[in-house]
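Single chain ahead, by itself, as structure tokens, in the form predicted alone.
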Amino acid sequence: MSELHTVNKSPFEKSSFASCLEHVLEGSAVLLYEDGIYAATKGTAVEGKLKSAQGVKFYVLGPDLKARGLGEDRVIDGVEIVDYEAFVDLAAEHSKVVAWV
């Protein structure tokens, strides 16, 4: 059973991202959106945590990057940038969606 975990809070203000990483299983996916996109930016204190999640695919919502003035070049290598349509597709592809708020 694959799960899609969604995180919309900044890892620098809330513990949602850290809690998600503690529970996400190999083969699952994590979508970062709204202020959660900061967990996908290069050079931050959480970059190593994201990279150490073995067997987990990470996605970041492109329009939310743009809304916060961040370019795609700031996204950690291996994190896939998606649009709203792909967000819906991810939710449909996984058997369960877990929202970390």
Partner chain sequence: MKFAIQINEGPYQHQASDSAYLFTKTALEKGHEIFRVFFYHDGVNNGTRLTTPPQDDRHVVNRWAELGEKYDLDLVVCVAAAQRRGIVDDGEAERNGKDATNIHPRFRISGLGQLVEAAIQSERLMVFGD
The other form holds:
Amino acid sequence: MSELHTVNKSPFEKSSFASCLEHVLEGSAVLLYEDGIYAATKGTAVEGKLKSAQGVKFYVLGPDLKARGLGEDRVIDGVEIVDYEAFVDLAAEHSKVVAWV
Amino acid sequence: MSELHTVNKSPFEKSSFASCLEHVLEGSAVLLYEDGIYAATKGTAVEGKLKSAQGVKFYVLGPDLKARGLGEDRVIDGVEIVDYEAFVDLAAEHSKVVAWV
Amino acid sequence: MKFAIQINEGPYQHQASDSAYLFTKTALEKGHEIFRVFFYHDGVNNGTRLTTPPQDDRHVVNRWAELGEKYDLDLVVCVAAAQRRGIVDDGEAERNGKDATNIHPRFRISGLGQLVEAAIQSERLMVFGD
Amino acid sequence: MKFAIQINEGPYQHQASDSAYLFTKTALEKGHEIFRVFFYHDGVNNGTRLTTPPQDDRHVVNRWAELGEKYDLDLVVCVAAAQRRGIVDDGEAERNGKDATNIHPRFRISGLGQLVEAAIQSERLMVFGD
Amino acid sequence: MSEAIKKFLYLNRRAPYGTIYAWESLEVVLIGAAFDQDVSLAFLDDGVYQIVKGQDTAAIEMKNFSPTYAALGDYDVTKLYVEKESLEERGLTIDDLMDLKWEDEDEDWAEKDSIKVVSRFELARIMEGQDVVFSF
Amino acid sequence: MSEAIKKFLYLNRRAPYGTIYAWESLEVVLIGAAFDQDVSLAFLDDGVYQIVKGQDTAAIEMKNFSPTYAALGDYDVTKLYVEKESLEERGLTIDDLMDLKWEDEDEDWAEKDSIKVVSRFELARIMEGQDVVFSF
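Moving from the form predicted alone to the form predicted together with its partner chain:
Below is the entire complex, every chain and molecule, led by the chain shown above.
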């Protein structure tokens, strides 16, 4: 089973998203939540980072997206929007969770 | 009188140093302290940012540099190493202080 | 599945405790087990009974306590981190000569070994921080 | 010169309170005036009398209190931020039905207007945060 | 007090909800409005996310404080500077922001926009012109 | 307990002193050493600053906790992985770091280096091989 990485900070404010991507292996998953959701939105100056991560599956937490006024239409294609139930499932399904706090 | 800007976070961890430099006007001063001192050290991947700031005077807080094991010889040429007394003087001499927390 | 939860930040200032709460509540509702919730660093501030947030906002501390009551959760506040930050129970008050306590009765103060044990005994460690 | 000091973070977790303390102490020693030290956000946690840091470390709260005593400083903890985080004095305990207080006697709890007034009355506002 | 009026700038550089700074900063602005100073707000970096419209916090069980921005006009806080470059870097336009207005007493209560999009350089100049800058 | 030994990795990504995470993380490592797990520490991003030698905190009046790293070997914590790219980005080399050693009981107490500089990709592989990753 592959790993689940979590990122909860804005890619514009902190380097944790960039650092996570530099250490994620192919076949792993990344969940973006809290201010980390901004990394999953379209048309930003950092959009290319997520798009160029080869073989990595991205998830974004819908409740945090909605709180910040960003609709599902703003999420980069291929990123899956999930709720807390799916967050729990993802944590259970992957072999371990690495928090890039 | 010009402004004093303060930055207390690592330029590798947070974007506050970069944002500060984008808003500093010529003739202003920037004091680097706490983890902000790393922006004042030589040979780093972000060294160019400080060096290319035109007409801006940089200061770095010696006590924070020393705490982190970095000698004065590691500080970029032209950056002035100051103590808390000079920090207070700088705050008093400039027209106001802008904290990039 | 058996989860351990680690929370590194205090209530309100950061979303960490909120996210951890919603994760924990959802996991429990889905039938998973929470071996322990460990409050570390400023996370110890989630364990004070003295908070009074505005009435139209969530009560982070009471919410943890109520979830703890409902599911018999082990809510552990790290003693070393708590001493630095002023979270005190009867034992700590006596040992350190303090004239008051502020721990919420649904939380308990214990050592860092409880975090390590939680990581050993659980199948997944979830860390919520800044 | 007249300074106002604003502190946004609690003790130990961040260096903000340490830096603010050293700045304030140095300014006072140089003959400057500190109009007020205002503790906001998690900064309110600097005002608890219940901390017991390790003996070989600085005592952030007592150090502020001692500096306050020596120079008659106005150490103000924001009431709204304090309520969310569980920093309580006698008045707050009574108003919110709390069975204990934890404010250090050298600090006082007051409103946000005290920060605005400090910015108006002082010549420089110094902000220390995360 | 017979003090001269000071120019206050509130610097908003953080996203909402992930941390409380945005909200508690807004509380200072509301209290500060009673002091009759010359108040401006600057939204730059992730601070521009604070005034994105359509915020709905129900599913994260936090208080949605964004409606408070609409009340600023009633408190005579009418100068909200939003940095153009910060919007662009985040793929946002002015249409993504709340429509914040104030009524100009001197022009028969004409409704005016509170938000003014300015360039990074203009914002730097605005900051230069202040007496006090609040950071949170 | 008859549990299998788990592979624990402590992820150190923060500079010392600006925040307490580095220090309180080290406290977990020391306590955790008593539990007989297979422990590794990773220093990457600003975490590499934690083990820079010559730290002197007297002038900031904080406790210098850096000598504790030298004690890790006595606690059988002997695998300290330092990311090469993180060092390079910060203008640091291995010579800037503390000289951390441990004594190998199986080889007549021969002194060995605890620090091993690894590439970013190697570190990613090391992370992949763990059972539990602690973040602070």
